[in-house]
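So this first bit is one chain, no partners, the form predicted on its own, shown in structure tokens.
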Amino acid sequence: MGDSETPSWGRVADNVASLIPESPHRTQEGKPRLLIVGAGMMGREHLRVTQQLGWAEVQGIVDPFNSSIEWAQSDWARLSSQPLQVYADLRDACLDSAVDAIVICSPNHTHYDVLKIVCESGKPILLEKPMATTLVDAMEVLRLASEYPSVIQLGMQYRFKAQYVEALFEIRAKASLGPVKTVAMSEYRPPFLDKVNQWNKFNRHSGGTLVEKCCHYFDLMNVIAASRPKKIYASGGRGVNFLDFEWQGVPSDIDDHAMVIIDYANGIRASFTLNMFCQELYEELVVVGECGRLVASEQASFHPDTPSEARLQVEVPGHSAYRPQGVGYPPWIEETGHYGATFFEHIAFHRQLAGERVDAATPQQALWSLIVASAAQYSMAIGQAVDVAAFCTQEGVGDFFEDSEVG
């Protein structure tokens, strides 16, 4: 992690410092009680974060799969001596007066149907990404959110990764880089992990690789560009992973690599590269402005006991990070999941429960990320560049594209 034994720099340091025990959010009184909908891999991560963070209690979980419930109970036994309540019915769980807020982390293709039931409760909601697998369903989610009496936060937790916290602060300040001209992001990683019923190996359940895996990155790129995507071209497909894989007699159709080019209406040009048949994890964001270049990167691993190594570099004369600086959260935070991003996503959610304004993804921003991802998937399928306005009209979200702003 660079030259520092405990990497912590700039805004990341401020975030970590805010977690001192004296913080009013750390008191034992008035903790919100969470219901976790979906007890798979992400559900168990949310259980872990609540216990590490200590700002909320887990009232219970609900999941239709006994195997997921058993895994969650096993994890919970290592986290707490208290029993973990298991609800048999989603609607009953949401309407339980003991539940204060709800975290939805069920498989992608269930998000809209689950949300419709959860919204009957009127309680604050944290909805995992992507908001839906189709733009039609996403528009319905947005409609529900516009009429909803409480907060609906979208799970774009990569905004809270240490290197992107620093990068977004630098870019928004505009003091060093100047006006942004180009944005490039990349991810190199191993294949999709196993999920219940292998839902993430199929486009109809995941929305496609660029929706399931990459909406995080498109969200960040949209935030940086602060403009409507105008034209998208994507090339990619299936090269190595799951070529002969079947589940219940149905062959996998999930893509494992892609390259995406985005033209934004304000002239910013962006690109994204994905490769999912690598041994280790590597992410990089490169933003170039009139005055210099910013590089935010992370080397990580799926292997246990391997910490991430995140860095920030701002190639502007006189900048304190002209040479790469190590950034990151303390190990006890990074170990909670997604290298600390989910931890700070929960902090943002809890602050929203207290009425504070936070920099967490809104349903509108999540829909913009889904528009980019879906248009890129479509471009790959047809082998041509896609006019985003025309694509949105074709998919039934033209009014949103014309009437809404990114940001």
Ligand SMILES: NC(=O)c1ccc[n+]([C@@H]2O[C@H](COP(=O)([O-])OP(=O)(O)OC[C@H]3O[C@@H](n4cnc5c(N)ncnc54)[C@H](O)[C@@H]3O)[C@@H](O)[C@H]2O)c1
Contents of the next structure:
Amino acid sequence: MGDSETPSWGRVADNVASLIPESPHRTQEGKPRLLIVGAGMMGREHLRVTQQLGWAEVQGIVDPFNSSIEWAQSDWARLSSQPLQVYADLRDACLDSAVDAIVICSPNHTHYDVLKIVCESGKPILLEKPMATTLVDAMEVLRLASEYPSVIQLGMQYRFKAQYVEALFEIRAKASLGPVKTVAMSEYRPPFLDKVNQWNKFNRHSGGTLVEKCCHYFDLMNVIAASRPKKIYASGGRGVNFLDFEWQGVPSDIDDHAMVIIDYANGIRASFTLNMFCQELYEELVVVGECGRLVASEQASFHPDTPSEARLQVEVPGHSAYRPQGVGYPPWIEETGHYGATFFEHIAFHRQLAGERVDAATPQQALWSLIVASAAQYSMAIGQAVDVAAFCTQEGVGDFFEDSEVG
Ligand SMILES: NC(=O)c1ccc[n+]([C@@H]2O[C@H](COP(=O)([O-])OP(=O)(O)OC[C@H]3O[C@@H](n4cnc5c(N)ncnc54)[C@H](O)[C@@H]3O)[C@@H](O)[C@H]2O)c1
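Please supply the corresponding structure for the form predicted in complex with this ligand (the preceding block corresponds to the form predicted on its own).
Below is the whole assembly, all chains and molecules, this chain first.
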């Protein structure tokens, strides 16, 4: 995105300018000390962000896989001269008085079991997306969260990507677009990356592609629509990727493309397109209201040293971004991972610990994103449109569907 040290435009520029210089959540010794549960790709991103932001210290990691521990230790040696404790037992690690807050970034199918143990600590938790791989487990996570004495923030950090920060600001300032009528999102990208034990190549471990990958987008669409999803139709499947892939003798069953249509109860119509057999990454959000159209896009690359670009366009007469504007964070922030989104997710966590209201996903919002993803996957499986209320009743989350607000 930008190649200067300053962000290029708008709301994002204000956020960078107001970066908090000091932590409001200090222990007596100083900064809060984090435990990272799962030291794989995302765990190492959390290590990096913590050090670059400087709001917390990393106390230690827990991971059953030796190679992940070694990679994390080698990353850590470049980031800090302080020791990184490797805990052998999750419960002992969580209950260690040297740990103040816990980041869970183990694979999707472990989230619920890991969370049950982590919750014994009563300490603040940042739980990676998706909250669980099934709606039944997600409901249990919600129950744990509702009784929990501290913060549980969900890792839907696409909310903090520069183009979506700007887009959500414009959409909420109703004077700009006016009441929203349609929302269209899409993601075109390369295939799933290698993971430890290839958990993301199997529906039973990831929850399925629309749960694993797309809960981020359904979260954003729910926030924009601010209404219950009423009817969902999805079509998709396995076109190109991992068709002959096996792991320990089990064939992959993961989908690589889908098209999803969502009718929201307030009349907003939404669509989502996923294609995972592309060379480069391109994401787009198009929102049309009574007064104009907004386009937020990101062109990025998985190839090293390839520039990326995020843009925002607001086609409302007189708007300063009527012609597309580049948006983005300074390179030192973007380089910490996910183009700076994880960095601002940590700032949100940090602020939540100080009791501030932030724009991070709550367990309820994470469950709404999982409901849309799961209903879409079910629609793909049965080849028919799904009534979301009936689907939720069938899946044991009917009361949540009736009683909770979206958005
Ligand atoms: N928010 C995002 O944009 C984003 C991006 C990537 C991944 N993620 C999420 O982060 C999580 C991890 O993904 P990843 O890409 O780092 O996968 P990964 O395979 O690279 O790393 C997962 C690590 O967890 C370890 N692990 C397995 N079981 C464990 C357990 N019971 N306790 C502790 N550690 C355990 C594995 O050994 C591995 O080192 C997933 O839930 C994934 O969906 C989120």
